[in-house]
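Just the one chain here, laid out as structure tokens, in the form predicted on its own.
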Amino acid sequence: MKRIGALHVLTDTVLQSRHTHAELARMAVAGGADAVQYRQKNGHTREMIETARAMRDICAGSGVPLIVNDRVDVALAAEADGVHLGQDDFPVALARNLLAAGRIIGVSAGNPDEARQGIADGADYVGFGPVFPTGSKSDAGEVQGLEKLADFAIAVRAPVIAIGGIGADNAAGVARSGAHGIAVISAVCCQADPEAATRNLGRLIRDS
């Protein structure tokens, strides 16, 4: 049985310049996230891969899966736990064929239709938003609100993580809604200290 869990972690050195990848994922980790998702835009694909795998080995010490945002081939080189996926990224069926059975792919989805399509492709999760508005993604699109999430979660038979402007003062709102968990960047990333941040959010969450 794959844990998708309910607090996930985005890594940013783009938003913030202070931590690298690694401590950011040590310090989540130490805080209590479920996930830690490496996410890189732009860079060197072997720095890159060697980032990966960095943050691989502080996740497994304590059984938490490391996601990498986009890249499969980053992903199987560093033997990550998993890939999340956009729309337009790589192809959800392919990257199923390639990674083994065990590991996690989640896949952005805008509505219901593509929700589900990424699940008969091979999706474990999905993630819906922005829910609220948000400056770490300039491409988010359109704002979706709670009550969108609540209908988007009822419509799709997966775990639903929601993202987008979720912090500590709206995360317990969020879980309530429906959605099985919630993905932050700047929640976490952007604080002044990183490991209280997720833990806080982790008592939300779970106290909702």
The other form holds:
Protein chains: 2
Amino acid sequence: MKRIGALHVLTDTVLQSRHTHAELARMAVAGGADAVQYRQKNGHTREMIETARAMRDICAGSGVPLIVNDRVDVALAAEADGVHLGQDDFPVALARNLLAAGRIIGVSAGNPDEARQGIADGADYVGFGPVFPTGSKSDAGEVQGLEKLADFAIAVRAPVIAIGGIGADNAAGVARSGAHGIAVISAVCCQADPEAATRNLGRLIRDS
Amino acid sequence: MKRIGALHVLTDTVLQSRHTHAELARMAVAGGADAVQYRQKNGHTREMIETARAMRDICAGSGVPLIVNDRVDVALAAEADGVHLGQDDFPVALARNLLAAGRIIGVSAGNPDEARQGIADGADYVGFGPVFPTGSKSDAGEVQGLEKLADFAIAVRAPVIAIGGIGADNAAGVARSGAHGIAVISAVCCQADPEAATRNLGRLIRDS
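Could you give the coordinates for the form predicted in complex with another copy of the chain, as opposed to the form predicted on its own above?
Everything in the complex follows now, all chains and molecules, and the chain you saw is the first one.
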């Protein structure tokens, strides 16, 4: 099993436009993020590849993996460290065939069955959420809550990364509910100081 | 050099919504298209892969190659016969590395230099346009006209597929201007009978 870090920062330039994806990656890495995930749903492929390459260069210096959301083509072109795949994204089994064995694959799962299938297909960790209400994803689905997270983490034999509405006020509770780690978007990207916000979240989940 | 057909039908569900991509592929194949290109700029990756697979199955029975626009990930997952890449799309050289040698790669070029680079990087044919004004692509660029097409076709040592505003009224003139073939969107997809429109276009360019 690959080592999966606990604090995943997803960069976003839709909810905020002060910082680019690369700037957010730099601040997340400086603040101690364990993984940076590049998530961009629209735009030219060429531009996405250039953005992912810049982010990979920023992450590589600190040994932080860069994970690309959905776009296996972009991940391959930018030689990213992995991909994160939703249920509507590129299929995990095909991604496992295309990516070198050392690359990380994460899969979003809404229930243990989807998680087990994703792991059988080659995923290294499982994203679960939304744990709390969130405005960051329009198609995030039904709020799961901490109890379902705890049940899910027990049922799934892989690191569970909780996502959805997680911030400084509730990160410790998420970590105590059995999640291996957390993924955040606005709790870093939309804060006045994304680097300090990252550092604070890292401290909160380590101390929980 | 791979054999590149003359009549490329690009399926479109934005300009029209009567027919799905798969239905358009079926009608294009029945009408004698030499290649079908699946072009979809937005949507879930999983759904795109399913669409591309359905189109590939339709095309495969007739030996018509299915070419996927831009999305190398979708092409790989659907085992399509090739990709068509614009200058803002996935880079040709990287696509050549990812696709089996027998797969077709087309590149859009606005001038002979871009064409030469694309061919050097591994493209099998070159798309050139818009030859005429078109409403099908919002970012199509400056209209090139038949004279520039003729110059381009002489300058470029690869099959040139002309695109942009081409239909039954001007297809023969395009073929006579040195293009190896034509790519059409609305001249098939937006016609009352896409299959008959395909057949008519094929006859026009063969007889030119």
